[in-house]
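Take a look at this single chain in structure tokens; it is the form predicted alone.
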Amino acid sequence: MSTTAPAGEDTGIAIEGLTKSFGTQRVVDGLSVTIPKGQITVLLGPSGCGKTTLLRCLNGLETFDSGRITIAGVSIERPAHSGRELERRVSEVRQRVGMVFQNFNLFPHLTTLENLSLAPQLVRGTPRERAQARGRELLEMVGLGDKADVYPSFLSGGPMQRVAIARALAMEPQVLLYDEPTSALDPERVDEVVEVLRRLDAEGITQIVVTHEIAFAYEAAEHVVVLERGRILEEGAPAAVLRNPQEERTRVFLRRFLSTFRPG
């Protein structure tokens, strides 16, 4: 069986019947959804609804129990794929998919430029000069071209998150996954991250963002998916889902945020 999707098939990310349990607790429960290619999709839902677990399954950080994922042209099916075949496919996914974590995970003993250029050298065998040249380009792209020789401890949260995004981009991913990228930031720094996501959106990179922040979803997303107990509760354009949700449980979830957020 070919690892890649059939020629001409361009469905973004396809998730079919995905299940994942930890012990007796089913965290993702038969979930099926298509994530549009080249768009920003935000995953919303209460704590424990399966958002982060779903993200980790997409990047191969968790092995799901059953179902099928097609991401960046690579298909993984469980339990059909196991052992070395599973490892091979997960490795291919990781070469195409970047991950940006909530707490940045930058190496404190390396400058921002060294943080960006290390993985391409070690993983792809990119020559040092070329990796650093690309790193400088990416720092310019995220508005930090003057911070190449600065250590992370001298940066505030917003710039550190932008460095983390640039580091993920250094591996030339087709898909970027973000786990609560703005939750550790001051409100004035959130706009900096939104601006970077929009630039990447204009370049056609598929982006999936896990967040609890409704205002961020409304401002940044083109597609919103609301999860509850590991299942899709509601999905669609942010203006439709956040202004006029069709499900009562979506309205209950959103009601907690209405005192601080009013969709325009």
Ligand SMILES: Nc1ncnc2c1ncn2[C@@H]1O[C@H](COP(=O)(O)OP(=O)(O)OP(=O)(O)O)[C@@H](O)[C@H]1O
Second form
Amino acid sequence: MSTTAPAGEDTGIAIEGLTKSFGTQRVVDGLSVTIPKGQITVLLGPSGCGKTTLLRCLNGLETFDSGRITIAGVSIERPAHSGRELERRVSEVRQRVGMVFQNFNLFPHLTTLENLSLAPQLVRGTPRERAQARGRELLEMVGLGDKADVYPSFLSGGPMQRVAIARALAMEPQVLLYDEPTSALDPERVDEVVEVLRRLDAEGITQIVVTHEIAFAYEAAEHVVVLERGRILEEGAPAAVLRNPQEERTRVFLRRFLSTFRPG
Amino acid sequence: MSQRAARSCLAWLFAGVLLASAPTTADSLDDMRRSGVLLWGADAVEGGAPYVFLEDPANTESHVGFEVDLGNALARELGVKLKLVQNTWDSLVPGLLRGDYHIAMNGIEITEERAKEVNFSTPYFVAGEQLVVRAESYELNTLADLAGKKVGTLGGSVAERILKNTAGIEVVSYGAQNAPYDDLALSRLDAVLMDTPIAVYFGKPNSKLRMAGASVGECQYGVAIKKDDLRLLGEVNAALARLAQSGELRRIYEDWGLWNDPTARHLGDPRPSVAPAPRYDAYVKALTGEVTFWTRVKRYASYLPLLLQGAWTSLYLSVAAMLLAIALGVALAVSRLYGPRPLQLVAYAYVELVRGTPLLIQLYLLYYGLPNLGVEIPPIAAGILGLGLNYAAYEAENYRAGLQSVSAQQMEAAVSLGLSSRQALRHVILPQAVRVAIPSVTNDFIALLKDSSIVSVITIVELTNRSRELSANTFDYMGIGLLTAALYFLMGLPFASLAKRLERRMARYLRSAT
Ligand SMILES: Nc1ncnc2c1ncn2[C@@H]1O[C@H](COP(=O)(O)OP(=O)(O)OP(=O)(O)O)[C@@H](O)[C@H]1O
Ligand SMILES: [Mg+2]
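For comparison with the form predicted alone, produce the structure of the form predicted together with the named molecule.
Up next: the whole complex, starting with the chain shown before.
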């Protein structure tokens, strides 16, 4: 396992020359970027620019065509890695990288606590009592300590997404990926989810958030990456990128949000 | 006396195709001598009077009939005991070729097609075809009078062929021998043409009907014996000759009121019959006797144990078959959705093949076909296997629909937590799919319970078969039919309510369920 850096020597996420096509359409186009460790990085960009695809490549839900991703100490290189070798590496990545979906994707047939304790038991072999105790701690942490025995369909969107985050946290990930975590929520429910992200930032987890919430990017992110047609358009500190973009096209993209958000 | 035309054709065809090249099994004569028992295949369930039927419908061992007397006489001549092996009439020859019994004798007409598959003894009885009309139909006396009339008969019989070759007759073919006479009495038919023994036992006792004119045509009943059992054939022919010689054959036929001109000519014994026919008289007396309400109730009570026995067979056969179908169905559905490509194709082919062919053919293949390849399966196991393998294809489709109803996003959520796809399937997808599939599985089980009656073609006597036997021997189609329907309904009931409870329990995680 020489290609796998020892745990602890986590150096953030390095993406080099990443390419992914669906048929003839090149969705990610030779993209290279470094995501800083232990920070919140916001991924912005117009619809269809490849944000979701990039995120899915990061935890192996999509197999990319060429390039290299180093994440949570595991590196995957394509097309060099394929077949069983690729599978092995992807499975290692998935154990260290959590994913939070727009539609929550909680397991409806399990209680919230069971949603949290399932993966640790199956993947890590954690004894049931320990997994459930940890699950209760995490539910407490996201403010749902009293909902342990409730089935997800009895919760509303905000709490559901908090359970989904807690479920990902139960696997003790080094990286959390979010794909528009608040866009399925009522506006007044957004803050409670954002609050959880802030709290995790304080604990030093690397978080990548695809979002259209410029306000969130401005206030909570430490790093902003703007994508366009599968390439990096611009990146940097939020204040710089959002208030004073270098690229004309970033300006055009941001202008659409100006009616609802004025930086500074 | 052929019955149930469509199935009959199929079965005979099958026997021909599959078993023409059957491997030589043990020599039946040796087998008979070793065991001291002559195994005789016949259909006492629907064979009916006067061939083989039950004297007491509530006692399944009370076989009587002119063929029982003949069989006993034959066995005595051969120095052994007679034992009847029940099989449906259509399956008598396949069962013979499979080695389930040594001889088949049940009003089987000697025809060219059948003679290709089995050897026939010299004819033991020659029947004519007897026209029966309503008592007041004075003008109808010969085939020539039937132009433009509706005439009933048995499908696939010699009588049917005669009717179809007579211009202007509208032929109505039946599967059971009493039904045409009932319809004739109800004026749904103008006449019935069938083998003399049937006419004598089903037409003549009915005061609303009369036998019209002398019998026409001729059909010969023979004892069917496997092609390679030439020694047994010789012994049976010799025994028949001795029975004819000693007058025993004539005595049997006279007893049953069946002595007729064609048989007399065939046996070279032209003396007219003046002997009484005690067995026939007893039959008519039982048939036309007064039935009070209480005797009827007592009768049903005496039939109940038989029906319950049949119901039990139906039930455990169906439960075992369903368990097999569920297990195999899950494997097929999962293979088809998540397996490697070759496995997907195998599962696909299995489902399509099984759903695209009749269950009856599958059972025939399993029970009568496999012995060709040296695989012999006992009846109950073949029944469970046949029904189970068949229903597995339908279950697989249920589960596939259930699995597909669980969104692909559930699988992605599970694997991104680090679960293997196998774990995701087992712990996330299947539990949700099962809930979706439960209602159709219940429906399938109840359908299977009713379909299970098809195993009667491989010698199993279950509820439907018992019911047919009882009603054929008592002519009480209404009462026994209702009793049987009630039993099926009661058997399915607990499963339907169990499934409802299970479904509700499993849906407790859905908001809409509370
Ligand atoms: N599985 C797929 N098969 C084919 N095309 C796909 C697939 N997934 C995404 N695409 C295409 O790739 C392009 C990028 O899609 P992606 O979902 O990554 O964009 P996005 O930036 O997340 O957009 P949005 O802001 O609307 O979510 C789109 O044109 C989309 O239609
Ligand atoms: Mg997207």
